[in-house]
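Just the one chain here, laid out as structure tokens, in the form predicted alone.
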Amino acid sequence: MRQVIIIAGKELRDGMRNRWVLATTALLAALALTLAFLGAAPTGTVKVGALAVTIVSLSSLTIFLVPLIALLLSYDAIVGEVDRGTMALLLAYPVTRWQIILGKFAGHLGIMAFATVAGYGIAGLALQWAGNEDRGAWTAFTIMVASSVLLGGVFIAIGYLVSTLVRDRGTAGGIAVGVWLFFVLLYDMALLGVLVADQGRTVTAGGLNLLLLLNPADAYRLLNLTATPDVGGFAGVAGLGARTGLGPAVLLGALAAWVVVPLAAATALFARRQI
């Protein structure tokens, strides 16, 4: 365990040195503050709390931004060090390959967690300071921030899997962009097309549930837009959440599985890779 902590600390220091932590935190904070104060402007008319509107807006932003940041952090975590020759040096120390994977993952997840909590937390505190108190929505806000970190962990794990599958950084970068496009944009477009064409003849409710869980972005969206009644009603997907029957525990379990399975596959592949 000591080796894992040491490697995680190295990744955190590298993130600080390369300004990854500062840049990611500043980006998330700037966008969150913009959505918090500009996006919540109509709340006085529609009688919805500012924090509930902010949660809906930030959830949509997170689906696009956090997976991209996570993939950029992780796509060359293995192949990049192999190309630079530093992986062979690292393996010369008394450390196993699974410890390298787990330590790097912990370090990158730490960067993602700090940036997300700090960036989104600034927006939440700013709304509180401005007098936009909505105590009922704070639970949903906490769930949104925690699940955003978990979503980042999903795509960090996928980035590690990509990094162990390929032999050069360019290929890893291209695949990472393709993964982002597939899960964030193309999957839902294809699913919508299938549902429209099927008209309920083949795709059952259980089949739809499975298809939604096969995309971590959809699991994240459903979790945050249906977890609490206030946010779900404003988001307009409360009915969908009720029909799917996918509760918060199932959705959180799906996101956790999306972390464990790619990370385990990356560990197994890296264990057999020739350096």
Second form
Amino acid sequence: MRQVIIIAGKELRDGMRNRWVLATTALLAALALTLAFLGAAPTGTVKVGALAVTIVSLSSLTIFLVPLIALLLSYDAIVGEVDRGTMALLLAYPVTRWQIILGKFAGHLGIMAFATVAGYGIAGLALQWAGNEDRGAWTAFTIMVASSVLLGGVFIAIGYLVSTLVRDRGTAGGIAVGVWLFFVLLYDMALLGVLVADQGRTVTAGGLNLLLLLNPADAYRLLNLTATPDVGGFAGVAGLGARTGLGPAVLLGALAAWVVVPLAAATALFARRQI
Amino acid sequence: MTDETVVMRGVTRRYGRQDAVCDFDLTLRAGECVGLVGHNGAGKSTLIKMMLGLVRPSAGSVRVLGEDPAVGAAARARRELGYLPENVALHPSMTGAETLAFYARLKRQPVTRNAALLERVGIAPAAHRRVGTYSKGMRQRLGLAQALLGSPRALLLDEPTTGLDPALRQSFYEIIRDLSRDGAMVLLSSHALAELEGHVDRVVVMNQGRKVADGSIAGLRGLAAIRPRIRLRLAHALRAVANESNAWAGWSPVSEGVLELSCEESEVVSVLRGLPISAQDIEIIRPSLDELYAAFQKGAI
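Please show me the structure of the same protein in the form predicted together with the partner chain, now that we have looked at it in the form predicted alone.
Starting with the chain above, the whole complex follows.
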């Protein structure tokens, strides 16, 4: 445990040093503030609270941005250190390989968590100060921020898996971009195409549920757009969410599984890798 | 506790079809300073990585400080092990002091002793600068400092002096000598035998993954059986040889006025005694370490 904390601490400090923390926090805060004030403007005097609108637009932003940041943060973690030669030295120390992976994960997740909580939190508080009292939406907002960190964790874990699979940093980077494109853009398009072509003959509701859970980005989307009736009522997809019958517990479980499985696979692969 | 720090028995490591290390036996004892010599690609780094457990042997057994280094439980042995990789890589964004503190914590050593260690390797003034700004020599010294953390019982240094200037090299060897005097086993790898002269008690020569020689440098000289040559200058050398062919039997002219004789080490004194007063510029030429090394590499012995 001690070794895990030492390595996590080093990753956190690295993140501060190379401005990763600052850059991601600033980026998320700037986008969140923009969405909060510009995106909430058209609500006017409609019954929907500004924060609820912000949650819908912010979670759509998160689906694009957070996986990208997480993958950029993590794809280099193993292959880069092996390449530079720092891994050989680290492994000569009394540290096991799973401690290295877990320590790095804790450190990178810490960076993601700080950037998300601080960046989105600023926007949430700013809305509050601006006089948009909306107490009910705070629960949904908290869920949104927490699940965004979890989504970051999912893609950090996937990034490590990529990083342990390949022998070259460039390849790892390329695969990371491919993973992002697949889960964030292509998967939903393909799913939509299949549904349209299929016309509900072979893909049942249960099958669709499974397909949605197989993409962490979709699990995240469903979780946030249907979490509370307040937000759900505003997000167009609410109908879908209601009919899927996927409760928050199932969706959170899917996201957690998406963290654990790639991380375990990365650890197993790394244990067998020869440096 | 035995004093056998590293024991390798019949170790082989294959990469594809190629044997990087082949049927290698090696025992390294506490207090020994051993040079591991071989040309690039002879398998030195692979051998050291097997001692560290970074690479598992395809066959044979490796024990370091009584444990199998490739098993996770070897954490205790690793705490007493110092390693300096070839072309040491350190995190450029950390300062020297931070780097050492990070590694000290991993080894469960008090960070308070680090300042003295940085002083010892001579980079205390640069301790709070980022490693990225360090010169090659400074990085190498910081690398040595991390290897020295916690007074290790075994030090594995992979080509530690490449890229160091002669003055640095001397201070490097001084530190290593102190350590081995304190009872640590020090293994130094190098691609030049000549460089290790006077710094190691024992030399292990590797060629294509095999051990071709193991012993002290003097012992290796005897083993190589390259005979010493005596060379001298003599006025009218050719005439002297022709007139007194008995006295100059075995001598051959090298160039104008210079004669050379190849003899056994034990005959050197008697040959010198028998020389006439007119002989000048007498030289005894012994094989240089590079010649010795070349002889081993050719597999002549």
